[in-house]
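Read the single chain below, which is given as structure tokens and is the form predicted on its own.
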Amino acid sequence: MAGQTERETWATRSGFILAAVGSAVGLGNIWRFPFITGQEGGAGFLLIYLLFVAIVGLPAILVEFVIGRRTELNPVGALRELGGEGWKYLGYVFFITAFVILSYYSVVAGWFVRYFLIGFTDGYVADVDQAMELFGAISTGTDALLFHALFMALTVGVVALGIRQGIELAVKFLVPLIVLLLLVLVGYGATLPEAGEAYSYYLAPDFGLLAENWMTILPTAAGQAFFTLSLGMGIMITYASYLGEDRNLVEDGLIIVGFDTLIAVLVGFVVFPIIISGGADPGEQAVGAIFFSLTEAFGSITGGRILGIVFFFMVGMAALSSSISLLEFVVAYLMDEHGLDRPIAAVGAGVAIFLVGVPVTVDLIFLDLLDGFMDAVLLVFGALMLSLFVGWVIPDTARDELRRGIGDVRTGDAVWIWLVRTVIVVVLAIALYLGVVDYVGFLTTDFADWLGS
């Protein structure tokens, strides 16, 4: 049963921080963030996103940290131990969220691997129609299926090796490499001819556009903040459950949230100069926009082929660091609750997740269907319920756990718990309502049209 066997722990504090950063710094930052930012109009979305991170990000990550470290269990077992049998079902919501997100996340990651290899073989095309045709060939069909399988196999291999020998070693290599490559690309982006126009699009908000579209921007920004910080799906509960000593959770949380947000913002300084200098539209709303916009740009600008290879390699590494965390939650649940050995749990979960993702390799409408629900509805719902649980059901336990490792600061935990109880709950409730409205709109328009076609 859960908690009866000795649990693995992180070997070092840096291992925990890099793993949490690696979980946050993935496709959510490098694929989804620029795509969503462009779709929602640029700088106005960035402003709302940063506000969500500042107001909600740190308090919310601490909500997951205190639960994980207190119980040393996966989210299902942790919520059952702290709140009773009824609360374990929230843990199952997290389980489903992580499971489903990884199923389509792996497909998208496979696209990046394929584009990386194309840089060595055919190179990138400068014509937008050819770029869109290339994306169509890569995003569905046999290619998509094979690279989905390859990416899941890599993820399973790392997780099967365990916390210290697998995940910790991998992130200590991957995260510094991602940061180094990103900084190189930011420097290159600054030299491109349309960099000034790109920075204006990215950094100068159009408040009129923001006022007109706030009902879609608000839930999208909330979902993106939680997606990119790996919140609302139990990952940070799982990672914190491997903390073997008292740490200052506030300090670690600040580092993780700050690092993740900085990388997300830096990605915009890479992607938008490349897209605009290549003559593509940064506001293109198709799910594959970031792919055909970038490949068109890489085919148009000087040194674009090498730049494309470096960019797609970086994204592939970032995707792997995040997919590891998603699979680890599922594996931790199978080990804690069902007594499976780690390699068996990793392989079994990996195969099941791969199968759930197969429909996405057939038609991209399934990506919209899954991602829209996970991002705007289930992630926000999970975070809202967890905030209610910590703020109103176990506030004393949560405050006591937060104080471990902080020292004598007694007012900070009180401020935090009231932020969780009030501001975070209200913001998430509003974002959830708007997210449900937006998703119902998708079901009754785009998805209904697809069903009728």
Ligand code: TRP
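Residue numbers count along the first chain shown, from 1. In this text, rigid core is short for the largest set of C-alphas that superpose within 1.5 Å between two forms. If you're wondering where the values come from, they're calculated on a predicted model, not measured in any experiment. What changes on going to the form predicted together with this ligand:
- Superposition of the core reveals a Cα shift of 2 Å or more for Gly304 between these two forms.
- A movement of the C-alpha atom of Tyr124 reaching 2 angstroms or beyond is seen between these two forms when the two forms are aligned on their rigid core.
- Here Val347 counts as shifted, since its C-alpha moves by at least 2 Å between these two forms after the core is aligned.
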Given for the second form:
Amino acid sequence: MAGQTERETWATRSGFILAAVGSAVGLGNIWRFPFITGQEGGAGFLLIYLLFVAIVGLPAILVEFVIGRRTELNPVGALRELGGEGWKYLGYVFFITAFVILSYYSVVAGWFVRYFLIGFTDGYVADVDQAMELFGAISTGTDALLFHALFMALTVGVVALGIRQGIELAVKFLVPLIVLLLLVLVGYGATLPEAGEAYSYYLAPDFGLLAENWMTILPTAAGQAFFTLSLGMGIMITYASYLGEDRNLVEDGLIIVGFDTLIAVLVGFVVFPIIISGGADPGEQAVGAIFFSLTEAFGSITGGRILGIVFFFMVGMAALSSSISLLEFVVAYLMDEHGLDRPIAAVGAGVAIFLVGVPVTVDLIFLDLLDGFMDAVLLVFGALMLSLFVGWVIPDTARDELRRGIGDVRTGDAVWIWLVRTVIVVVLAIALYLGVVDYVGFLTTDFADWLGS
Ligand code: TRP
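Please could you give me the other form, the form predicted together with this ligand, since above is the form predicted on its own?
Below is the entire complex, every chain and molecule, led by the chain shown above.
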């Protein structure tokens, strides 16, 4: 990322889209989405999540786009320029968010790297119990620590050398390939005995259950939507700051949101038939769900070993393209605001982030502790503040900026800004409140029990 004096712009239209898709598509879609959906009861959650993406996610990505393109600055600088000194503190919150998300993101990405290697050594076993046992052995302890270190080192390497372009190009092939392989796995899922039951679990919402649980479903759906779209922490501000003027932001936003959502939804079609046919409860599979479903699939189909190796490799790359954007965010800030050299900033931040992630490799309760706070609280808070900022502090500037590159769309910008000022602000405020209540609940029950045991 260039400093304020020598700003680059994306060379091609696809450069921006690829980078944004590369950041958005990652563990949020493939690892987080299926277990969160299982935890929240299936179809009801999917429905709220999809509504959330459409009504809030798309307008919210545009909120970040207009701030970035207008100022051509990093989030701290952008907020300062448009809103004055006070708003720059929001930029500091974003810094902390990126830092902490990466700390556990790297641990989970390390698991995927480990599974990739298993394809070369032992192969994937179809037996569900064995698969669970394997996940238990890999997800914490020395293995987890080692692969966390390895993944963090890879991320630091890419950011320090500034060779992200290669990765962005890779995304061009990666994302379509992931979709393709997922379709193969969806096909496998469809052949399983309990596929029908799984589809109704995943697709037919039980509105009674929804009405009963909306107070946890809403904040969780909000957190998942922001996490998976890389929203709520200024990443998309940064990316849009490198844009030329003549782009249709709505179109780009639709492509990015569409791809990201497609991948997550497909993963559900793989995971739930496997879990339910294996006789397990999707609500109890937690963070390991994707791992033993995939192990089962790759252990069962012909050529599964090769497919598995390719799949885990691709997910690892997708995770890397997300993690470099998180580290880049931290490093760009340290370079811009504190004048550090790129390699020093990258290595220093990398080591610190690695250390914050270490407890997660000791006990998975720390994954809930960090992830819960980031998603249901900090990301929603960030998105709420940005919506308030764009909707109430700079509405005219924002509308003006959105219109650029679209041509003469008379009411689109008016509808958008109205949504941002009212519906989105209210929904996010409610989601934030419920998210805090939920998180405090977690601290006083599960976490307190863990501390006491
Ligand atoms: N969207 C990424 C994923 O789904 C994770 C993520 C969350 C992220 N916030 C981000 C990535 C900010 C880059 C920047 O895996």
